[in-house]
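Take a look at this single chain, the form predicted on its own, given in structure tokens.
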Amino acid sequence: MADAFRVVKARGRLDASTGVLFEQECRSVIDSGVSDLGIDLSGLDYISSAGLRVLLVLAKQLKTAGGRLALYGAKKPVQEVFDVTGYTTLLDVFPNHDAAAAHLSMR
């Protein structure tokens, strides 16, 4: 069975410098007409600040757009970060791509 959502992937760094590049690219998808967005983490290697406010843009989006955020796969030192700010706490954040697309499955 396919997936409900459409999948991003996160790679190398995303800060300052590389974050407007992937939020254009988000908006992209979402403009497309995804409703609901994972975001594969495990090709991050380092997210900083603007990092983590391009992600909580893109969920408030989806939300107001009615779609949800999941973003998985994150590698310890990107999860770290994701508990260390409570960011965990704002951001649907799961262990893997399963773990995402069941909670995006579920209404």
Second form
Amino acid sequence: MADAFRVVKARGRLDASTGVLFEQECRSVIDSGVSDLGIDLSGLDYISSAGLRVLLVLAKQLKTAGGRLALYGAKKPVQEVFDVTGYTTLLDVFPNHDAAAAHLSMR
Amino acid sequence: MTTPFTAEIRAEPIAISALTEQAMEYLGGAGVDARATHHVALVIDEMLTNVVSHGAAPGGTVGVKIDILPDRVKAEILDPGLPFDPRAAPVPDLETDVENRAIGGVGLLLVRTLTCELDYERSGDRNRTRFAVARAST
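Hand over the structure of the form predicted together with the partner chain; the form predicted on its own is what we had up.
Let's see the whole complex now, leading with the same chain.
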């Protein structure tokens, strides 16, 4: 069964240098009419506070539009960055795709 | 004994990104665990990005040195920015929800939380920040 939400994969690095492009990529998906967005973090090796800021901006934009953002699959160091900064509770963070899908299937 | 990593770069985002990537390759290649590898790069990134945002001497260069010890990774950052003590700056309120959460401000929180040592001194017209991140015991 196809997911009712779109998924964008984050790969490599999410920092002050690469964050702008990733934000544009996600915004173009959102602007195409997507309300619920999943971001697959399993290929993300590195995130800085500038990368966190991009995720927060996207979450705010989706929430304003009545949509939701689900993050999933973070590697351990990235997950620790979420935990330390409070992003684990601030945003919807899940261990894997299925958990994110289960969350987004509820209204 | 691994040779220390040293670099001198211009304080600008693309150079900082390249430097942190090189630092991770260096640490990972030397067998440092994924957590320490990520967090050493992150602390350097946050400190240098802060110099760019708030304290940069235009066109100034920053120096970074990384040393691998058996139980931790030590690093030193020399920058020509305005005096800035990362131990003293305020950190954001974490108890707010998505709409009210201030964008940004978490960089320093990461620096203070993920390091096991954090020292600062003003050295002439430069900031000298020294920090360490614990390695996983094997």
